[in-house]
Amino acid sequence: MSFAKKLIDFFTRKESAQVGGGVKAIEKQAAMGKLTARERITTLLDRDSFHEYDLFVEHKCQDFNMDKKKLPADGVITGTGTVYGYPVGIFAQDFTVAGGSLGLAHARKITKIMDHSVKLGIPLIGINDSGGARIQEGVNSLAGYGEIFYRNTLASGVIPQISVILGPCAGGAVYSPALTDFVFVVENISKMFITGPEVIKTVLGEEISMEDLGGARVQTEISGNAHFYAKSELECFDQIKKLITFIPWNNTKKAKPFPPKLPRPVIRIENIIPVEPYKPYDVRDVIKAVCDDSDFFEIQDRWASNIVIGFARINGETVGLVANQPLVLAGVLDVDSSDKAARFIRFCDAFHIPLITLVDLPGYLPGVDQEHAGVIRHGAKLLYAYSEATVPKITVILRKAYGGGYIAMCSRHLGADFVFAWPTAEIAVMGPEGAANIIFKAEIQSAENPDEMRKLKVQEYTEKFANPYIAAANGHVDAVINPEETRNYLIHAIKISENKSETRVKKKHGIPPF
């Protein structure tokens, strides 16, 4: 055969594999408001930078007549590309080619492409559409799924790893995305579920929607199962390239930096906090005030609100930023936020990026159902998480400290490398009104007035205990600082922490609260 004919053959097989399932299935796909795995990909990764590989793989099923079929790619793209120059690994699911279904030679195509980029320290983008296991080849796709399973757990905290649900997933195939780092869905078109409805509703009889069951809202807004949501494809892929500039390569760099911006003057932290201690505020807008160009990347928005998570740049340095937010439940400790908080330092502390804590909570949420849930347990994560990180941990006490959420929020007791605390901080045990309750009990009772003698006692011991003076004589609190201040500590703590070294006892892994 001549060189001319091998061509030919060459881009016919080409053609043959790229066109997936067909325009049939093709135009199926884009009446869901879906794109095709391969504009995806395309559309995602700055233009011309996707080089494919394992094209011309094929499954070697033979039962159920599966050695009559041909599946274009074995329904699954693979390779690599860059998205803002930043190189990254990715394999797309594609729908049209047997539903997406993962046979051994799929998973495969996606191992290898995981393998690739812990490799070359490139982070790893997986978009999942697909209607499950292959059936066709019963265990060996359980061993696809097994084999894609362990390799997100020995990539965890060595190279970003993102997941973006663009169709089903269901059964085994969600837990690969619950094993990676940042989970995407979007409107209308993700759904995530183990059991889907008909299972539930042939075992328990409950009749549910795919939508309602683990549709992109759900995943948001009531599971944590999932960290952005987007209206759209579209939206979805900004959202992941903007991620991608906040993070670094792998665990051995650190995120890019980027020049040093103002925070935007529109925004004055000095009036953000009222000054009724109990009167709620957003804390984002104090985050606002601090970071380069006001610009914050927020994690998790839908869910556990009473806590605030997410990336901004501090003159150019990506910053890991966990905060209460005083207009959710008074920015108080639950299962939940104590959960979203815990993973993200862990995050942080993998791939090199500095903590800023911002505290205002009254403590943990009480209550019959919170001790029920195990927040005990829950709680003790976070504890566990400020405890381990060793990259450089500020924390910035703007109002209320009270308690156990004192501690857990990255206290100097918890390892925090500088504390500081604004003239309105308040650290104590407990509020003024249940301190006084308890210390001022007789006095209260015995008054001729206790009503009046009970607030008489609350601001004695307002005055004397609900300040950061009496923290700060302790050592516990290194500066009380004007809150106009704080971008210029936080900045001279972040450049003075750039070497930070901390020796740990040598063991193989700590046991954290799961």
Second form
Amino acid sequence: MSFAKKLIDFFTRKESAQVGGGVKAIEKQAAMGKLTARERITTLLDRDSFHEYDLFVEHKCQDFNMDKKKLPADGVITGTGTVYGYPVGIFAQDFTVAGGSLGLAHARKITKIMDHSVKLGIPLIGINDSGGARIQEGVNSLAGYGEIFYRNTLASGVIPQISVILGPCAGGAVYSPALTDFVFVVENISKMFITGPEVIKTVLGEEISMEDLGGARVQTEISGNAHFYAKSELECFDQIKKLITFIPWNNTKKAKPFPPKLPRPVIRIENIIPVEPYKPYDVRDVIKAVCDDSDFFEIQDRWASNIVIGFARINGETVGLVANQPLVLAGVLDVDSSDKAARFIRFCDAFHIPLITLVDLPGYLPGVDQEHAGVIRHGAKLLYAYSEATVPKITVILRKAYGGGYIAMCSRHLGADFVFAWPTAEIAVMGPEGAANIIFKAEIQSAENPDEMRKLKVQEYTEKFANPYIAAANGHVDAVINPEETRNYLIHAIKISENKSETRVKKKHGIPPF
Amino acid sequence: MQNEDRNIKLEVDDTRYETRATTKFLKRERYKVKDPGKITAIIPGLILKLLVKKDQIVTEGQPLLILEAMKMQNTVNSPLSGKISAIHVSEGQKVLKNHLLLEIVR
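Show the form predicted in complex with the partner chain, please, the one above being the form predicted alone.
The complete assembly is shown below, putting the previous chain first.
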């Protein structure tokens, strides 16, 4: 064969593999409002940065006439590329090829790019769009899933892992995204569930639509399985790109700093917080008042919104923020909010991202449902994650810090490096109302006018204990600061802890209450 | 749902906080004390066999019915001794979780 012929042969092979499931299948994909796997990769990555591997991989299944079936690229596209110049490994399942079903060759392409990404120390993005296991391949298909889950676990805390659900992701397949750090979903496109509506209907007689069972809204508002919700694939890609800029490439590096920017002067910090401890406000305004360009990248904003988590930059450096949200459920800790914050804290700790905690909470959510849902066990995750974290931990107490909530929200006692309090802080064993009702129970009951007496005693307790100065007198708070100075204190604290090192007793691993 | 519709007052340690409810919070169900004589399905499934009749006297631990679920035949035993006062299901019926199956009076 002449060189020219070999080239022509090569181009023919390449083209037929790259076309995926063919025109008809692609038209079907488009009709569902979905981009193709290849379009997704090229849209998400920097222009011309994608380099594909394993295009010519073929499956070896002989059963059920599969030996006569050629599946281009075996239904998954893998490679490396860049996002805003940051290197990433990527795979995208191709629904147009046998419904993106996962066989052993398909899985091995994925595990290969996973191994590659770990070795190269670059984040991995997985785009899921698959009908599930390739039934014809039987147990080999299950082996494929298992090998992926195993690697997800080993790569956890080594490289950031991002999952994008752009189609169905059902059955065992859901556990790969569940093991990764961030899951992105899109309205009307993403569907995640262990057993689909059909099975639920035949076995149990319960009728539910795919969207109501495991659509994008459900996964971001009810279950908390997904972190980011978008209305379109393009919006979703923008979210992924933004996330990539906040996180480091791997666990040996720090996130790349940006040029420092001042917060936008729209929000004046001293005007945000109402003096009455029972009045709500949006804690995100405090975050925006202290972070660079007032740019706060919130994570899981639709689920357990009584706690706010996300990334921002302070003087150019990436920080992770955890803040009670008085706007929602008074900012109480509960099963979901503890779970949400704990996982985020572990991500930040694994990837050298300093933690800033903003405290304003009345305590834990009272209720039978909470107790029976295991608020003790789930709440413990938060204490564990904070205590275990060795990244710089900076806490600012804005207003209420009562009881167990005070301890849990990265108090000095859980190893905070810096604890600052605003003059509005109320650091006490419980709220003045509750405390007065217990301590002065006898006086209140025996008083001529119990209501008057209660008011008096609440006031007495408030004046004496509902402030930051007792905690400051005991060294539990390092400095009471003017709210205006918050950003300066944070900048200094982050800078001064740059070389923080904390040695712990050597162990194989801890046993977090998960 | 509009944010205004979510405005609630939440009481923690005798203080009433003005705040907003989450969807999950609004959907939560009030806790009800369970009557041990009301036997409900702990798992969705099919009533394969009824082993007792109405007005029959049963003793604690006695098998009441077989509930087939997830391809397993589960025997539902009586949690107390008493008389079967009502049977709400028949053989071959599919039931959802928490469906009231039968009632026993001490």
